[in-house]
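What follows is a single chain, given as structure tokens, in the form predicted on its own.
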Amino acid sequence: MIRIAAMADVHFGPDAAGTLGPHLASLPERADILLLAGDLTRIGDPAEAQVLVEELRGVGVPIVTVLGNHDYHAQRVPEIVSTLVAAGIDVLEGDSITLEIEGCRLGIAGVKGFGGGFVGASASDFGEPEMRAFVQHTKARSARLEMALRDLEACDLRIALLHYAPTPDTLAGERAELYPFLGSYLLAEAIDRAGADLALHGHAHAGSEHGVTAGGVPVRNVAQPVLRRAYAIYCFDDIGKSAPVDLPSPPELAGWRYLAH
């Protein structure tokens, strides 16, 4: 049995120390792993990592990272990877990573993603020279997806780890007309062509917990505002056979507040 605690969109900054370490006291009782989704800082000021990390000191079980929107907004991602790095935290862009946990292979592709939209209603690469640039940096980031997941096809166990959603079904509570920013088909089907069992996504605040890529694989929208919680736990009790089954929260997170920013 594998349980991955998963959340996104902290967006830490210096107020919110001592509001999310609290939380996660009790984490490696219930879980094997922390997958966090992205948007970690408010405005991607590697001080407001520094905080995070703080927070996530001595949690006790491993973390993979994805970076979000607003990590990359004042341009200092090296920075901030070099903060998360040093605290090991592993950060992944297009990359993969292989753990050994009780006895499974768990392997865990990630990407940032980016937006364009969904079937029926989705960016194209014509016309002006910008257009093409926003869609063909999903295209680029989808690609890089996709061969990070064909390179854990040995594993027991595949996670996508992305901050834009791959589906539409996990933005439903946004306004439609946020879904090509929030979001692209083309992520869904890189994770269908090349397989996983389990995608998480954060990036949309309004939106919903649950949701399927058209091949099946299930996605999760952890986003906290979307959790109402500190973190979700997925279990997988069965590799390779079943869906995630989604735990219940735990008794102390039942007072967790979102920070607002």
Second form
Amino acid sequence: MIRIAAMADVHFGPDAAGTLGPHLASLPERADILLLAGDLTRIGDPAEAQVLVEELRGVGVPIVTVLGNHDYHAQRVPEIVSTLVAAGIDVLEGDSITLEIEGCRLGIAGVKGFGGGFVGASASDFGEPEMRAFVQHTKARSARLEMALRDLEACDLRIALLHYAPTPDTLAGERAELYPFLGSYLLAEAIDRAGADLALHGHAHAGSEHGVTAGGVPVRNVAQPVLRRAYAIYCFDDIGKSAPVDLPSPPELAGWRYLAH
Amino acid sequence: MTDHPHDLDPYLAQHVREALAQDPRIGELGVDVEVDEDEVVLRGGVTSAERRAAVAEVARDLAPDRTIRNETTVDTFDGAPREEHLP
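Switch from the form predicted on its own, shown above, to the form predicted together with its partner chain and output its structure.
In what comes next, the whole complex appears, and the chain from above leads the way.
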């Protein structure tokens, strides 16, 4: 069995020091790994990341994270990444990591993701350069996610770790007008094409925990305000490799799937 | 042209929301802001007591003539973590 602890949107800063650590004391007895689905900081100040790192020190299990939009706000991403990496935390962005846990190969593919909306109400790669850049960023990140998941095909268990939502299911509770800023169907399509056993995300504080992609991959929104807990635990009792879903390749998507970021 | 009471800025609620996101003490995107002629009502969860106080300060700065009703709460996540078993 592999037990995955996950949380997102801790929005840490000096004023939050001491609030998370106590909740994590029993984590090593409950889980084998801790995954963080972005928005580690309040405004992306490396000092905020340092406070979080102190809180996570001594958790006693591997920690893997992606960043969220808040972590980008101060435009000091390299310093935030350095702070996390120096503390032994793996930071993913369009790449993957494989860990050996309980004799099983656990693969995690991570990407922040981005917005754009969902099938039937989605932004298009059309018109002004600014609009096209918005959509192309989501396409590029989704393509990286697909490639990162494909790199994990030899793993026994594959997790897609995101900040933005891949499905509207886990946005239920948010205002519908906000959906295009909360996630994109392109992320789910990438997950379904490559295959995964679970997709985790945050970002949507008023959303819902449970969802599923069109291809049947379970999706969980682990934003702390959604969980109403410090973290959730997902247990895989019988680990088996998931197969990619055989989706048709729409012509309008064929060109972007292998774009470099 | 639509008539508004002389002191009711139809955009004030969004200006407060934007300021709550931009203020480095706060950085919150999820605070609901409701404005009427007499007061500004703030709702939603924030991470700390300091951020909760700063939220009211920002609203007061932008709406000095209105009462600020700060109904935001400090999020606490004290329950034991839930376990879910997946196939």
